[in-house]
Amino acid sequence: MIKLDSFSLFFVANWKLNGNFKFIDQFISNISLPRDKSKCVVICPTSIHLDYMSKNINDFYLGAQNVSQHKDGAYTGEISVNSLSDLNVNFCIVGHSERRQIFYEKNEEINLKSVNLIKNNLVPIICVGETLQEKEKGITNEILEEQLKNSIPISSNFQNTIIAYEPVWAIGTGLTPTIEEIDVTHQFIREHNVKFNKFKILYGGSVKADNVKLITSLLNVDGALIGGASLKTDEFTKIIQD
């Protein structure tokens, strides 16, 4: 597994359902990677394209954005943590608000599938996040607390986990919560229970080359997960060079 202790921050591009072979030759020609080997820079294709990009991986590590709960069996179209490892992934997104709301995940699920990770040395990036609903009634911290508590198992640390925060109503809408708000609930996180004290916490959410500066410059902030902006090479390349 990955030691995460040995870097201070984390870009994680999660390319969605976007990217072919053209896109990712072209991506990794013209990427240009951080010489600070503090930064860890994970980029999760689609699964389609995991073998070819575990075959082209330069200074970079791979990471898969889903992966399923159960190990093997009848389950037509899943994919094990076996076969990750196969393909020498290092990292996986577990709980995406996109997974949680299109295809109705639950907290249970995304624990069972982090247990699966954990024990066969891949890192959980394991997704929370409040909708713009639950943001208006006041009760953010509420939500959260209940997904650290059912999302993240006990098999769960520092050294083999990573969460990220991710507000649902700014995924994706161009809208940026302040950034007073990111250090308050990335704050409330690591505090809440002393368990996540030492965690690596990542920001996600709108998260472009003009903001990202500011966001991980924050004390409880540890790097960004990353849409829409990691698809653009300028702009991914501006995002993990500052």
Ligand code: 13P
The other form holds:
Amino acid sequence: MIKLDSFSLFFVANWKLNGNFKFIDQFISNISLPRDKSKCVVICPTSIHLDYMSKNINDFYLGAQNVSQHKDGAYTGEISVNSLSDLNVNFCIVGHSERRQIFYEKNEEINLKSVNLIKNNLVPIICVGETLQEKEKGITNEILEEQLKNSIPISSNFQNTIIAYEPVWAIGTGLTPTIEEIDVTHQFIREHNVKFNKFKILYGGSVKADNVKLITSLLNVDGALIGGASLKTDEFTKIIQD
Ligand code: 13P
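In place of the form predicted alone, the structure of the form predicted in complex with ligand 13P is requested.
Entire complex below, previous chain first.
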């Protein structure tokens, strides 16, 4: 397993259902990676493009966007942890809000997927976050508590798991919580369980070149999970270079 504590900051690009071979070629030739090796840059393309990327990259790490909770067997259309290992994938996003909302993924499933990833030396990036409705009801902490308690497996520790806080209402909207809100929520997550003390906790939701520095300067923010801005090579270069 990759040594998480050898990095000070993580930048994880979640390309979602975007990208093709031409885009990948352009991305790889235009991206400029940080010289600072304490920054870990992870690219998560579609699973179809993982193989192509694994053959064309050396300087950044590869992540998947999802994995099956099943090891093998009659599960048409699923992608196993073993298949990801074959492609030198080191990370896997689990429990993204789009999977929770659109594909009805439950905490228990996310937990199982994370257990399998850890057993196979892949790092789950487990996503948690409240909807706008939940925020407006003032129940953000309860929602996060439930997600953290049920989706993070007992076998998780700071060396094998990353947590990502992504407020659902901040994803793809250009809206972000205030810097104070991010600070308070990340502190809440860190203090929720003593074992989270040394976990890497990333922030995601409308991260851009002009807000990333302030967000990642917070004590309890160890990096960013980036959607839209990671598809623009110039913008993403600025994000990881700054
Ligand atoms: P945006 O950066 O486009 O808001 O997406 C965030 C996200 O969902 C990353 O996983």
